[in-house]
Amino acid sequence: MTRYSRDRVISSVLFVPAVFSSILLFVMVIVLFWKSEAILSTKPLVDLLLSSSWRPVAGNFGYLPFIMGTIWVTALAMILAIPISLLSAIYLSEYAPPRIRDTIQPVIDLLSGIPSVIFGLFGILLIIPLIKNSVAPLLGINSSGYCILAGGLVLAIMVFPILISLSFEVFQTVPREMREAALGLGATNWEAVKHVVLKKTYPGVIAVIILGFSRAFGETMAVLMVVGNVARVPSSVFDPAYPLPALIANNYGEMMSIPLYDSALMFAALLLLAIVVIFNLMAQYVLMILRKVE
């Protein structure tokens, strides 16, 4: 077999998993839509998305509390996680001595491998009592501690490792010569970071943030343990919430006993998938615009 023939065979073999991974998303969407067809055929889509009433026994399936709960918890987690993670990655990449860097990085990698239920227990044992007994009373608010703030804090801690590790790798792609050139022109270390490293890598940083959002949107176990799981549209971070992943995880075993419950939970999964896909498409579009401007 000639070298050209071997390359064609290898290319064909590698083509199969590449196409499979691309088709998998469409298969998931089709299956979830098929399973959701029962509730979509009996309830108008606008009513499902904008109704706040979730009483499956009475046939009321309003998804607004779960959509808003997902958005509240995820947005709060990313607001907390992004600045801390980027600053940590900048320190490890640009300021930390090799000994400190070699000590901290394995700990961050270890943190990313901890099961989510452990983070949930950590939230129950430490974060919830802190919110209930200290933070909420300090602000004159009565809270059980099981609220959006607890879910956001736990989720932010879970997202830290992936954001820090990936951001660090992105910053390391900047050639050392570019930093040295900036320093040679009289820039301080921070000015070199701001005008060289961050300017060169901001498309990659945005991609990292997209991955962090995708991870946060779908997190289930830790969040459902601390967020309260009350099907009500929240109005503050001290209110309980009920994100879509928690809805699916908590109720999947009960779906056979109530009409349309099966289809309702499948539609919740379809909504979650749609939110993640839409967000990623919007972020990719913004990233494409930024690259053109650059």
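Only the largest set of C-alpha atoms that superpose within 1.5 Å between the two forms is called the rigid core. Here the structure is a predicted model, which is why all the values come from computation and not from measurement. Positions refer to the first chain, counted from 1. Compared with the form predicted in complex with the partner chain:
- Two rigid parts of the chain rotate against each other between these two forms, and of Met28, Ala89, Ala264, Met68 the one at the hinge is Ala264.
- The chain behaves as two rigid units between these two forms, and the smaller unit swings by 9° against the larger after C-alpha superposition.
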Second form
Amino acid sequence: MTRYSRDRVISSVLFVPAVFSSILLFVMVIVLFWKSEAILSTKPLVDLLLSSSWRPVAGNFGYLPFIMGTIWVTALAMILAIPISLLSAIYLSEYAPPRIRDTIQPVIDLLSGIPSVIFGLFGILLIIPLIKNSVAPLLGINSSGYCILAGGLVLAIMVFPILISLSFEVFQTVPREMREAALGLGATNWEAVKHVVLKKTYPGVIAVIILGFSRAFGETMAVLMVVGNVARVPSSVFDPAYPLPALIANNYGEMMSIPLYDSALMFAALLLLAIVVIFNLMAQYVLMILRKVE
Amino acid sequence: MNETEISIKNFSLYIENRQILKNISVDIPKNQITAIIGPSGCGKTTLLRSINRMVDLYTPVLAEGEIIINGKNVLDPDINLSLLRKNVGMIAQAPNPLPLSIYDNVVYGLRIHGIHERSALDTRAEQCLQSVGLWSEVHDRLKDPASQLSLGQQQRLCLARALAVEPEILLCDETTSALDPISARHIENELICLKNDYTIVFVTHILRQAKRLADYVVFLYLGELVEHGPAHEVFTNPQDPRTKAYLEGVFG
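What does the same protein look like in the form predicted in complex with the partner chain, given that the last one was the form predicted alone?
Full assembly next; the chain just shown is listed first.
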């Protein structure tokens, strides 16, 4: 075989794994869609999404409690995580002396690699008693501690390492010379951050936040351990909730004798996948638009 | 004799325990162009960045000796860096416009130093753009992003931006090296015009450029100050064999 034809063969060999991974997404969507067909044919989509009655034995499959549970927990987690993460990332990227940065960064990276079940245990051991015995009584509320607040806190702790490292990377893309332009005119470090670094990177920061959202949506284990798992539309952060990933993880393989149950869980998975994909696309889109504006 | 603007006395600088600059003493004359020349890695840029204290931006440094401007030692840890850098402007190697409009770039320094009155900003912006010969090219698109200008225009914008805060000293770090020859000449001519009002310290590794611009020359070699003096003396009659060798192109 000549060197040239060998190169062509290698090119096609490399093509296969590259395509394989992207095909996976389509395969998943198709399988989930096909499996959810049974439940989708029982009622119009809008009824399924907006009904809050989840009684599988009676054949009632309303997804609203799970959708709302997912939204509450994720939104709370992001509200808690975004400010902390951005401030830490700004500190690490713009203020921290190299010695401090080199100490903190590996710890944050390690944190993002910890299995989520450990975060769940941490939530049960620390956060739940804290809410049950201190936070809720302080506000005159009776709570078991297993609630949205606990889920949101655990989830916030889980997403902030990734938010910190991604936004740190984004801040580091600003060339030194551009910061120096501001500093060289007598700007303080904070002015350089505000006028140069954040101004230059806000599209990236927005994309990071959206990616953080899509990650938080799918987080399963730690959240289901602390969030209470009651299929009811929540009305306060001290209510229990039942996010979509928890629904699937808790029930798949159990109670499968109930008609349509299997298909209902598949549809929950499809919903989750759709939400995450939509958020990822949004991140791409925002980046594209904002880059164009520049 | 000439007045001194920057007085460097027994200045040594260490970065990560490595000595970069060795016991440098030189008086930089007021309202002249001083060229710092020397082969790459000799500490030219480090010396320049010490004058406005940019040198310790990313890594902690150890400095000995003094750099005196207006009676104050800029190496003093308590010095107000904001006021120092207002007085000592810097133009970087490659143009570094801020991610703002042309107008906002020029008045950026004024704004951070507390001037917000529209008419004052407008007047100063026009003056500064005029003095770098950019006004006629940009006056009808001041609101456009600065990044849309050509590189040569961007560098003149950076010069205008530095002038806007009325510094006494301009530090230029191979300021023309990223530009085409015509834009480079443009900047050189601006600098020659500006030296009546400013003290300019210019780092360059291009000897011909130093010969064109410099009134006073500082020759560094391996972190040491080898020779300094009025340009015509250093260039025509170098005292040190290393200066002689460098000028003859033995090492570059």
